[in-house]
Partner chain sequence: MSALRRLGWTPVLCGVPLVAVVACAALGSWLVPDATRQDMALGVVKAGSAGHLLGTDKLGRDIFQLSIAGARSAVVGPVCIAIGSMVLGVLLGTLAGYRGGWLDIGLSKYADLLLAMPTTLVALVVAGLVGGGYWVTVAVLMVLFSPTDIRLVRSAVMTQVTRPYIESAKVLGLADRRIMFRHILPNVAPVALATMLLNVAFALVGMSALSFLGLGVGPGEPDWGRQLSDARKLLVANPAAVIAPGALIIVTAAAINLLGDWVQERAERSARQR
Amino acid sequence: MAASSTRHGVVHFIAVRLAATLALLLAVSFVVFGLLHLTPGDPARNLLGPRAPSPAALAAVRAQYHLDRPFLIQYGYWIGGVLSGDFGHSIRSGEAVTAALADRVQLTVQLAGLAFVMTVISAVPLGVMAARRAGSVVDRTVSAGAVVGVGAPTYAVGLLLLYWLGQRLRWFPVFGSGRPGWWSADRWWHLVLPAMTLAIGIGALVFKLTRTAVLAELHQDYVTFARSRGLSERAVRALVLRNAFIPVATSLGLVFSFLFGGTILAEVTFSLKGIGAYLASSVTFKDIPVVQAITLLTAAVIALTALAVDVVAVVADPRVRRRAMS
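Which coordinates fit this single chain in the form predicted alone?
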């Protein structure tokens, strides 16, 4: 009976969070669509770009984007197209935004994913080790390095890695993204340096969060009690790591969403054709359909990642589950 009630509570929590996430994405889509109307001037002229439009071209654009209809009806047409995968056409190139984003999204996901893996396999173990040896030379050295990593600008780290590991030592490529494809070794090899650039800064933050979480658990009364009962250090360590998992997992979820939306500096530094660099150039050229699509896509990734983190926390930790169902 209790197990059934718990499952019902978890399902209810997930349903409520999913509904809230969908409502948030709907609100974000409304704001994103409003970008077209918030820019100064005629929306039809903005969609045609900097060239001087003819009356016939203006009329065609107004008809295509329903700009002669009320605002809410325009939004209805636009969100209907978005739900079917149609984000309109780029002002600069004239190609469909969905097609233009396809390869760029793949590259950015690969870059963010590789940087995320580098962050997890380096920052989390270092944070655990530093917490277990708090105050030691190892802890102080790694913590000092983390402070430098947090404060170092992404572009400066990228340029430094480019110079030493790419130009001087010639260990990694310094330009481009290699041959496309999920399983292309050349693509992944080209992404090592930019992923390392992102992982250094964000990994330093994850290290600090992991160290703080594990150190807080090590000072809890249950650790002293477990040791007094004769539990081995391995068993005590397992208890500490399990209880520290939730704040660490939450930070890692936020890290991935940040990486996906924050790759712009790394992509520009390493001349990668991802959505970050595409967004920067689209803002410069006022390519509104592209800016709308990338902004909405990034918001969706962040919102869905936050939802996944909340679900994992509720399922994995009984304490969080009790608070969520209370």
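Predicted model, so just to flag it, every value in this text is computed and none were measured. Residue numbers count along the first chain shown, from 1. Rigid core (definition): largest C-alpha set, two forms, superposition within 1.5 Å. Compared with the form predicted in complex with the partner chain:
Shown in the overlay between these two forms, fitted on the rigid core, is a CA shift at P289 smaller than 2 Å. Shown in the overlay between these two forms, fitted on the rigid core, is a CA shift at F270 smaller than 2 Å.
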Given for the second form:
Amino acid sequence: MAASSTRHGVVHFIAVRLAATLALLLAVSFVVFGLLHLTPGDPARNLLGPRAPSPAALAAVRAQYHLDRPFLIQYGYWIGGVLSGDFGHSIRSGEAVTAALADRVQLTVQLAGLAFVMTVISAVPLGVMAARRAGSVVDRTVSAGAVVGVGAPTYAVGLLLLYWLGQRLRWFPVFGSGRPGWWSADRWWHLVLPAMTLAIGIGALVFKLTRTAVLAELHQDYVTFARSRGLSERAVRALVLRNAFIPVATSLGLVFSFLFGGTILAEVTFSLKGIGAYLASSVTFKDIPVVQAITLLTAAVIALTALAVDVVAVVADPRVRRRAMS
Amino acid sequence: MSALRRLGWTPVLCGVPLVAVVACAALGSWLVPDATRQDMALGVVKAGSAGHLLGTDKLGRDIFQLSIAGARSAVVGPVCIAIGSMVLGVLLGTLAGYRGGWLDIGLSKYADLLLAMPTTLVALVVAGLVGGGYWVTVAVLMVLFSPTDIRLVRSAVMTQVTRPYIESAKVLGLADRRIMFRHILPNVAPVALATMLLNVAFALVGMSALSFLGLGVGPGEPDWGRQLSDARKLLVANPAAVIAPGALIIVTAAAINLLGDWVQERAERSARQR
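Complement to the form predicted alone: the form predicted in complex with the partner chain:
Up next: the whole complex, starting with the chain shown before.
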């Protein structure tokens, strides 16, 4: 009885959370579609780009984008295309936006993935260590470093690393994206420096979160109790880490959001041909279909990550489950 | 000396670079009037050359003078952003926390929507499509920074609303506006001020990121982010052109962050004691 009602509650929670995510994405899609009309000037002329438009071309683009119909109808046509994977054509190159993105998504996924791994393997252990020795010289040094790291801008750190590790010490390549491919060692080698740049900023954030979470757990009564019962330090540590893991894991949505914002700057800094640099140059050229596609996809990835993390937390942790259901 | 012992080293260590940056921002046009003067014939000169301590960039502009002149855009915009977003935060957050109801729900949905996206991305897209420019990016970042401020003020106000002094003010028949801004606001102010200080650091990083991406300040204007993007190809010819503005942004942001943390800690401690 109790088990089935719990399962029912979990399903209910997931359904509500899923509905909220879809509502959020719907709202974002409206805003993203509205970008076309936010840009100063006639949308039809904007869609034709810098070329002097002929009346025939203007009429064609108006018909293609249904610009003479009401806003909601235009939106309907656009979102219909988006849901079938059609984001229109790039103003700059004329190629299909979906194909252009497919060419560039690999690098961004690799960069974000590498930066994420670097962040987790460095910041989480450091955060745990700093919390266990709170107030020590080590803690204060790393914490001060994290304050600098959190505030340090990606592009400045990137260029300084590029100069120091790339130019001076010649440890890493200073230019290019390497040979493409999921298993291309050359590509990964080219991504080490940009990923390190991203990991410094985001690692500082994850370090702070981990340290706070572990410190909060260490002050809980169950730790004192476990110690007084004579549990080994190892066993106590295992308990603390398991409990501190939840707030750190649920902040992953935030980390992803930071990561995607950061990849724009990292890709531009290191002249990498990924989604982020593509967005930056498309904004400069007012290539609106590309901007719409990247903005919407980023929002979807972040929202779905946050959803997945929340669901995992509810399924894995009974305390979160109880809180979510009350 | 006793004041130093009481306050600790943090405000001094952070204050010195910050005072220097603010002084450069205020006196820049008087200290280095020719900072943006180009000398194409001169071209790139390495750091340490006679007359050019940090060398010059591709356009023959002196890096040292340009970095001093860049302090102005690093101070003015971020301070405006921090103040503006906190004004929005105090007005809307106080209303939401005090009144509750549909206003509260609407504002929290608005905050959810803005926080669902990376700030860099939204600022880049909106400022870029609107057409860029210094004050456009200031306005965009002000709006993007406001949801966190609204949330902060809202939750701070909500902890005050349940306290006896609010109840007695209501019993006395004081107007809501008077209660909100005369009685609640002073209790929320320390936390709001500390957050505002921290926001200056984030705004500095955000503004110079947009300048780095070619939005923000116009071409040729002195700005650290712009300098970094201009000097990206000078890593071999004159590394100082990259190191100087990069280090300035990092040091300034870190100093503001450390000072902000320090102020926040004290504000929270004093709020607890009350």
